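For reference, the chain that follows is the form predicted on its own, supplied as structure tokens.
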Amino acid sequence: MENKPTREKLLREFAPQIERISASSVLWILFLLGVIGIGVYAFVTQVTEGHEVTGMRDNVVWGIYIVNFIFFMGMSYAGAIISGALHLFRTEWRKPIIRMAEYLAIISLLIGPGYILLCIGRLDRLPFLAVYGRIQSPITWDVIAISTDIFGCLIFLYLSMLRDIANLRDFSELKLPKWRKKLYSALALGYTGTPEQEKRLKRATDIMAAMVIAIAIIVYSVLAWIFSVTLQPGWHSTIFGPYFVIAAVYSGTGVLIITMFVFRKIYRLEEYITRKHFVAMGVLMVVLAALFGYFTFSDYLTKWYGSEKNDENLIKILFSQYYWPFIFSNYIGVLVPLLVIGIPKLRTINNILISAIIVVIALWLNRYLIVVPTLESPYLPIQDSRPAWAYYNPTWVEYALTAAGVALFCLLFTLGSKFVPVMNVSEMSEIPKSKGPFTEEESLV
């Protein structure tokens, strides 16, 4: 049950970011198009001239494309399954939180496939995967499951966005255009809080948090056996699945609390995210930490113990040319929130903020350390064994969209906020049940 002077006193408090876009929201949303649009010319330079204007080559027919594919694809299944898991549990601090999990969610999962079509050569085939997809191929087995788990996330997103809709459409004090009145009246599809209707959106929206957690597992492992079926060094790997589902709830949960961070200070919501949800949050990031590192470990240990060639190549060259990327991404990603989190002194919001950075940098040189490496040692190496064809430099049109992929992704956090409160208001307004796990004044140790 909604508590109705609450909830118009959160609309209140988010009206004036849904009414209206302020000076420097105008200015960060101009910036954000203005990356958009050099790496809109980048990609025209790209199909224009093709892709020797990229660093790929023979070798290295993959780059940092595919690096941004894995980990925005890794934040979206973070967002799920941090999303899915926070409502069925219905935890009391997670109110303020999973609107923002849930955005990550689906924005990631738009933006991450974009980079796949960067890399094929002849996008005017590919319609050919639909028409003639071979469904013995990993490749269609990607492309169903990223399909079905955006088809998935947005009905998620849609049902726990339904009640927050329909307070938009009631809130009589919102000054609106007519237009977004009656946006928000269509997209209501005559919600009215009747006990009949919460009992049914209650119960949709538990089956689609459920079936959105299983999807991402699904969905990531899927993405991990296209690495793992082959025979390329590093790659060949049994723990692939789980050691990618893992590696991306770690760096999902980073983003998390950036986006924590970001948003409680524009819009001043110091009162509703406190401090027990970065170390709520923090504790996650330890514990994925922990997985994350020992999934590392045996990762290596095993190809470095087995002594097979390709293997022991392989580790020399992440040892001499990608030493202190490989100490950064597996040694200070992982000591850093055990110590800022194992500390009780350490925790505090800007420290959490620092750890969270780290280790989003440290996953995304990890997923390059898996990609661009095994690539560099091939299998079967090719004849032509010139430097420039056999190692990997990305060029500006690389870099270019990838600033534009991270900038959409701001952006559409951004409109986003601008169109439904950034937080659960309908959440947020309900009289909780029972208590939360710890009150206000209370840390976790």
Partner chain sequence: MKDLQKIVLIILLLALVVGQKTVTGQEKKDTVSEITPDLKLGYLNTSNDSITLTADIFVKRETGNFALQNAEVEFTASADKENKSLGKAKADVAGTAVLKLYVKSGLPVDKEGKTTFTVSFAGKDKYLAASGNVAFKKAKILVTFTKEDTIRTIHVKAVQVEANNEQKPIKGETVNVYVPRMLSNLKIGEVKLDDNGTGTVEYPGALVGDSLGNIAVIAMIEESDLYGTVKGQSTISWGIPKQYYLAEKPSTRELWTPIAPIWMIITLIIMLTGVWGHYIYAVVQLIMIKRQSKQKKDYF
Second form
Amino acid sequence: MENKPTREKLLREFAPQIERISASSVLWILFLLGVIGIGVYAFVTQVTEGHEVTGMRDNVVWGIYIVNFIFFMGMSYAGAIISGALHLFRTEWRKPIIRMAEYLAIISLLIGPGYILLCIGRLDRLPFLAVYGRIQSPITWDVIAISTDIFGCLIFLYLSMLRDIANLRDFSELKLPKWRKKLYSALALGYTGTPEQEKRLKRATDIMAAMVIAIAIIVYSVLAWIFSVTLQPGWHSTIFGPYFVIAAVYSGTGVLIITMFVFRKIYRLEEYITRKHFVAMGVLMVVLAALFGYFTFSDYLTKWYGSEKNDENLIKILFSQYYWPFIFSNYIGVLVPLLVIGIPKLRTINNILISAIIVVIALWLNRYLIVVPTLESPYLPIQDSRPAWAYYNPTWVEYALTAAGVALFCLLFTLGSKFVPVMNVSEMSEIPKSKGPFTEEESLV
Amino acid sequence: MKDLQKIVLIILLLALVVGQKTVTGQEKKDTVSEITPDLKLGYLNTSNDSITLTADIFVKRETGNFALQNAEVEFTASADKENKSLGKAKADVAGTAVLKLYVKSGLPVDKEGKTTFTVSFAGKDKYLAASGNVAFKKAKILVTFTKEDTIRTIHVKAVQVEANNEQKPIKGETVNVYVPRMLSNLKIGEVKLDDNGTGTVEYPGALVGDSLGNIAVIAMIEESDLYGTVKGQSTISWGIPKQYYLAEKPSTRELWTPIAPIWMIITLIIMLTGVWGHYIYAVVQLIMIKRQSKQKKDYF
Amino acid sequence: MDESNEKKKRSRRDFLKKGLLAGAGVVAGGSLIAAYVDKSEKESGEKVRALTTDGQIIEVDKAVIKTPRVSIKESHEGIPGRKFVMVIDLAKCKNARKCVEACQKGHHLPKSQEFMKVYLLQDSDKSAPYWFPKPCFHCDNPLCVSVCPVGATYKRSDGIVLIDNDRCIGCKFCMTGCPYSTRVFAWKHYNEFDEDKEPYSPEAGSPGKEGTVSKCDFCPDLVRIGKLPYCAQNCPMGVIYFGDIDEDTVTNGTETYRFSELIRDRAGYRYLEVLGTRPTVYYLPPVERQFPVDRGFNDLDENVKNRYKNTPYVKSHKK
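Now that you have shown the form predicted on its own, what about the form predicted in complex with the partner chain?
Every chain and every other molecule in the complex is listed next, the one we just looked at coming first.
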């Protein structure tokens, strides 16, 4: 029971986050709901008037919906891999941020698949995926993989929240309505921290941490294979599986840094999330930046060097029509984090945040550049007098639904942080050191 | 209650008036533009005393040709003053009315042995009456086969039937020799008939027959002024047995087949059992945690 | 014993195959006046029931051939004992677009959906431009079928790749899977779909359905009654040949050739053979052409003409 004081202190400090919803957060939630409302209207428009309201046409059959799908799924896998790996390696600095990574995993996993549903012309026939499912189709693999992943992430999140839920149940000072307390008590499964319970929980969490990493890699590779099993120039690449996994973790690191920054500001967590956490995540981001740059380079180098007719054509388009997005996503998006974190002087929280934002935008553009230009340059040249058929331009419906997804992401994060503290209280309180939850020696991995 | 009845009555009356208006409107439209349909008569003599008459009935409009489905046409056979009705037929969905005759004798013939076939449409609604006719002499073509060493020969013999039912050879006509295929006839030769009304053509070989190797050979006088189209047909087992596509099984690695390759199913099952096994293990741990708390109720 | 069994099996298949085409006409015996058998009346009577009840004269567009439609189950199986093939003679094509128009009319398609597309191709700067009509290639290793998650697109025993628009969920994976940009999507409900009042059949490929994928289907409904696909029937130059490859015969309606001889004598090839999709559409190279390529620009709609304005050939001409 020697941890108790720390835990109580932490709980007392986090209690306001859970107990009250401030006026500003009500406004924030209302704003998010408004954005989601516009998205719902856009969705209804798309369903009633047909997919013609989108910018997708017979050549570019998948637009920013699929880009968002890849992007959100990527964040999810990043959350899973980061939280799983940090947990397994027992990294000390993970403790204040691991809950955010877990939230990131599950929340984006709930939003991502929604975007692939938006690409589907006949939503009324979704049950056919199960009724007539064909194992040969990568879409079937994806359906199986994503549903497996959702269950895995939910179990993992629950396992890692269990001790905190039990804490909240036992924390008598918490001023909450009765139903909330009852909910905590039910969800806590009567966990009281007996040695045997602790042993079982640890065992289950370790196994799920490993599973979540493995599944994330498989699922994201499956997603990559949706593209690379086709014969389209620009997609038909053996490197896509690992490339997508790395890109996913890379973008997820960026999102996690932004999340850390936001929660740190809102909930005043400066004491717990310090510059060192940002630097640690930044270092992780640099490693991934290098890997991402390496994969991107390999992919385009081989296309460029051999210069098969269609590959050459694709590269020509990327360096003409898509010049700036291409430069931004594949040069700036790699070099900025390398410089900012590579030079110790530049490693301020704000700089790391800015490079994280650049990484997130760059990676979204990277997916756009993988999906759209390829579809705009098929084997048989597009010969069409209708500009919309030849070139993809997203419409307001697609933008509205993209914004709605981001809003839903923020909303779920907000609500999640109101349910259980955004920091893993029980893990943080395990350290009996008086200095606080974080020590010098443990700063980097 | 009375009001309701009134309303219902008014609605009914209104419906009646409106309904009538639309009906009369349609009738007017129908009678406005009368049009004469085109009627084309086709003639095919298949040598086995059977004649097929086909009548194509359609109207020409600016937007294209339109077949007159359900139009009833009458076929007649005539020669000199003799006139026999052969029967009536209705045009099908493609505007074609077909009449098959099986005749050994009895068709009216003129001095040259010709019979005039007429098809007539009596006219109906806005479609005016129309007719068409052809006049042909009855003829027959016989196809036989011989084989000497490796040379296989197709023999064609053509005769015409005179007014007195006497059969005489057809001289000098061109007979085309075909092999019938699913969508058309494949030409394999041409015969110029000699004075005996016969001719030969060498069988070209390497032709696919049915799955038993049977192959039909057709000899045809086509659209002759005197005989119309006359066809003779015979079957011989000289064809190459047809190999069915179905018999070739796709390689086990192909992915488009309805059932997935076995290795794929196995891999999937192994992966899924592996993953879900671990899930179940984790959930079991949670259940055990719950159970242990129940055993130690006194802890609270 | 085995042999005779095999023979029986085979002849049964032949019977099935022949039975399919026998509907065209039946002969019956008897003396003259009673001799005729008005088969057509009976036949048409059945068809009439589907369209009208009172036997009134109806005008049917001759360009849109109506055929009795087989059930969805039957249309998944294919025409027994057949394997279809198409040969397109590039030397004769002058971009008259009659194939496209007839196909759209026959399948009740809007102008924006083309099952048959005509490209102006030029393999390299100095090589000759040519018109390239492109239907679905009905590949023997169809990637579109492999990737379909619900089996809505399938390859039949007669080699035809069809789409069941009652099953398609509209995920468009097949559209990215096809390297020939063959497939089209119904981005909304087009009015033309309503022209077809008959029940849906994958064989007829009509009426189209919003939110699903469709494509060239080799018109198996026409082939079943012994007619050529719309494109082959309506080509004024006889560019498109169609037939059964196992019978080694193709026809464009006026000329009939042995498939093997045609391919041998004219050096027929398949487009993008390197992709390994094994198409069942063969092309005859554009040699000794009957028309200069420029003839293809005559009598085109402005928006169709504009399609080709970015091709290297048209660009170089403008200079």
